[in-house]
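The chain below stands alone and is given as structure tokens, in the form predicted alone.
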Amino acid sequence: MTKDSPIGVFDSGVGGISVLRVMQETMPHENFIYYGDSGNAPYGEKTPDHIRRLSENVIRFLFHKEVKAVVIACNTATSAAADYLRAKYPDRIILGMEPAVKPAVLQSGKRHPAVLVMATSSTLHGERMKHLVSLHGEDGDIYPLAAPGIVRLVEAGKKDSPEMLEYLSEILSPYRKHADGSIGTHIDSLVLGCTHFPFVEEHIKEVLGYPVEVYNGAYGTAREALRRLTEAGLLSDRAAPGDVKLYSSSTAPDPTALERMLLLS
């Protein structure tokens, strides 16, 4: 591993192109490795030990690129994988996510705001949410919501489509504002615990019908992915724009699915 090797980024499929793009513009001189382990997808309805064993796949594969660090852009595989991972491989850079619930109950400006969390199944009922839960719910109400179906819609690259529309409007009647002028729960702030769900981000506050903050783990994530490959000595200190080489396990006959969700994010 030297300063100019690439930083490995994976997800469970697209999703994690979100974080590589905010990757990208936190440290724009590194090159960057991005592999999405489409053909598993979605890891949110599956058992933590089968979470692990498809991370480890994905880890080793980026390994053997010589990648000096590694970040799961997956809030589900991060939950179910990350600890074993470190333990597995100490001496290796390995960051995950985390769903932003501190800074929306903390930096929402509202003395005790309510807080909608969107994640997969996975995460919500995961040791890092309940952990989370614990630290911060004195401070606001949190309301965690399951939503597989932004996942599955994402991958199937209908995130603009009339069905994602529908399937937002659904899940999130108890909190949007209806014909009637009516709010069931007002919510304060917005917890993307996912990396599919940025990529709807403007659906969801359309649907909601009212302003919400807006919190997105990836922020944090390359902040600290910053900090740990400076603290290193690893940090690159060329002077060019970084670029990406991307890798799909799936075997769907769209091969430019990462690429077009690149050009998007």
Ligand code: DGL
Given for the second form:
Amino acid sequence: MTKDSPIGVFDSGVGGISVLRVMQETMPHENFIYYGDSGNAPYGEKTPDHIRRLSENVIRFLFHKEVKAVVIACNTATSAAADYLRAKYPDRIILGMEPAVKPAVLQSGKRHPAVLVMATSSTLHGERMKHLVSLHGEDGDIYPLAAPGIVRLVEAGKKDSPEMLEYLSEILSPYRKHADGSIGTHIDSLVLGCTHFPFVEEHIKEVLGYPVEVYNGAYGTAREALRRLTEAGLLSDRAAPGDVKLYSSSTAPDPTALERMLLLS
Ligand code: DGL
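Could I see the form predicted together with the ligand next, after the form predicted alone?
All chains and molecules follow, beginning with the one already shown.
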């Protein structure tokens, strides 16, 4: 591995492209290899053991491509597999992501904010989330909300569809402003705790119908990747812009889904 080696980035599908975009902005001279495991998505409804096995398969593919670091651009895979993978491959740089609960509670500018944490069911039930709630649950009201339909529709290329808006209206019903102006629970901060969700950030805000602060863990992850690579002396020093190679485990229904998401994001 050298400074010129690529950085591996993976997700259960197209969601991690939202993280890849932020990583490219943060480290424009790096080459990236992106792997979307769309053939096995969604991860969010699978057991932690199954997610660990799938994640290990992907990470071994990335190691085979001689990446200098791996970014798990998936909150679900990080929650279920990051500790296991770091213990098994201690010489590798393996970064993950977690829902940005800490900044959503502490930096919202409000005392004791109401924080809606949208993530997969697996992430919301995982040990990391329990830990985050135990650390920050006293300083804010945390409302977890699983949204598997977003992952399904984004994977199906339907991020801007009427089905998406209908689905969001339904699951956000307790938190959104209704036609008569009523709001069940008014949210101050919204955590996008799944990397598929930034693709529908504007739709979520529109459906809520009032201003909220949005928190996306991708920025923290990209900063941490920059810090770790700098510390390891592995940051690229090439002057030209880096490139991206995209791989997917899915050939159906749309093998060009990753390219499309990269162009759209
Ligand atoms: N994008 C993934 C995450 O960040 C999970 C989506 C899924 O496969 O359920 O949690």
